[in-house]
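A single chain comes next, written as structure tokens; it is the form predicted on its own.
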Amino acid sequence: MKCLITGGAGFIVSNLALELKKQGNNVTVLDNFLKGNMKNLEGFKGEVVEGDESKIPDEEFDVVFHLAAITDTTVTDKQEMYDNNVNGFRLILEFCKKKNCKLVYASSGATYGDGPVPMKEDQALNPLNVYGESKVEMDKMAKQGFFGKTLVGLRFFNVFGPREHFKGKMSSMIYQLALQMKKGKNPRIFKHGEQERDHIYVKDVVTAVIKAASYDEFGIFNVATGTKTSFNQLIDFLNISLKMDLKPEYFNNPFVGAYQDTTVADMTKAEKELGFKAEYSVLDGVKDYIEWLNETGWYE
């Protein structure tokens, strides 16, 4: 399979590129290296092209995996967000139509905002930030622009795992708490730690993305575990994995009024139509991740 991956030096994308290459595929990575870091691609033996979506190689590809985006949910400049996420996606969509190739792109659980749980793909969308709004617009464009080949949007929930180090403040809560604990500090979470999220390990996300390339029509799917884990439970899992016994330090949530107390995906559609079900529990994912961090030394 000849693949093009956008945003290839980013977190999820670098894991995808390395796995696709490991499976014997012909892989080209496109990245402007403004958000990612080339270190994420150490060991990658495929082609690397520097640039944004306007620099797509004029070649034939079996599938384009489009994961390049601004993913910082704190960005408030709608024009900047749309110039990158929406307009970049438009170029990708036009390219795939022209070349008649499959397209799998990253949507987001942020499209649901503070909607009811478990979150289902066909429910009303209510994003709480311009990042989520940009992903809603991309989903609309994808549906309207479906051209008869595989066209799949994947709504990633809270992804964690290897190679997220360079995301900085946007790295997962699991990584940030592990970093605090590794330094011997009590992990800091909002009062009283009962907020819940649907965390999914990046290895499972990569599996879902690759499976999506075999879907033969249009579809939007959740990519999550379908289970919710509280902040307090995360600290328990990290204590187990780090062999520590640190207690949480609670502080007031500064985002009252624009904050989701619980996010969890309904995975019925993805399991039935994509055949995807997460293999890693959150605890198993945290254990595997901490082992990787210890081996690589990728603590800040």
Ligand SMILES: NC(=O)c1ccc[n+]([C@@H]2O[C@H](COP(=O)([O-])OP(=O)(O)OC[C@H]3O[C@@H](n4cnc5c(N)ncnc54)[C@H](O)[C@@H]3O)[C@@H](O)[C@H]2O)c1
Given for the second form:
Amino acid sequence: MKCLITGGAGFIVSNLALELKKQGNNVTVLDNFLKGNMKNLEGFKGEVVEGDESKIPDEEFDVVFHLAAITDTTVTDKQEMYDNNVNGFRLILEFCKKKNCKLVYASSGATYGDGPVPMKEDQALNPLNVYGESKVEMDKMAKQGFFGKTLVGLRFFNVFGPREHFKGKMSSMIYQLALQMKKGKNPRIFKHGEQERDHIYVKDVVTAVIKAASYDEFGIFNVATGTKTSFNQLIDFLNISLKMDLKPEYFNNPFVGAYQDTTVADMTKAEKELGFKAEYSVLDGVKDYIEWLNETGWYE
Ligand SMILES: NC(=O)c1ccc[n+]([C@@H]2O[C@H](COP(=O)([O-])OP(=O)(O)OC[C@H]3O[C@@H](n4cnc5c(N)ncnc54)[C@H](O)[C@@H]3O)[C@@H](O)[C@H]2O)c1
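Okay, that is the form predicted on its own; can I get the form predicted in complex with the named molecule now?
Following is the full complex, with the preceding chain placed first.
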């Protein structure tokens, strides 16, 4: 198939571009390099277009995978966030409608905020930052703008894996703790490490995104494992994978009162309607990732 991937030099997105190319597809990547890096696309043989959504090549595509976004959850400027994420999505929707092409886009588990767990696609949304708000807005626009062709929004939870290096402070907890441990330091986590997240390995996320292109209508789905892992458990998994035995160093959580202690997805709908189930447990994903980091030397 011929596909366009927006945000292609970013973390999840470069993994998607490389996999789609490996599977023999015709792939064009669009990125304005707000964040991503060409090093993520080393070995990628498709076309790379530099720019934002206004620079989409005027060609026919079978599918647009729209993953470009400001992904920094600490950005507080709503105008900046909406100009990029929401207005960019508006252009993508218009383009896909005009070209009658399939659209799969990245929403986020951040849309649920501190809502009840396990988080279900149809529960009330309560984002805790402007990033999450921009994704809620995109989900609304997608629902209203459905034009009869595949239109799927995917709410990724906490993604980790190869090529997230360039996200800096926005890289996964797993990567940040691995970096500390690799330097022989005790991994630092909030007291007392019992907070839980639904971590999913990027290879499973790529599978879900590709699968979504075969869904025939409008749908919004969680992309997660449906299991919660505490920060303490993450450190156990990292110790196993790095063959170390470092104890956590606890510090006070500065966000107390505005912090979700547990997030976890309900995967019933994605399993039933999309046929998606993560193949990697968190431990298996961490092992695979650490092997990759060791082989490539992509530690900081
Ligand atoms: N990583 C996660 O844990 C996670 C969780 C939930 C949702 N998501 C979503 O998945 C998608 C991919 O996330 P990621 O972690 O790979 O992010 P990332 O920041 O690594 O990549 C995003 C890429 O988009 C590019 N970009 C930003 N705005 C653009 C624009 N207007 N036009 C063209 N390119 C633009 C950036 O330069 C960057 O390369 C994002 O939409 C993000 O919101 C990610």
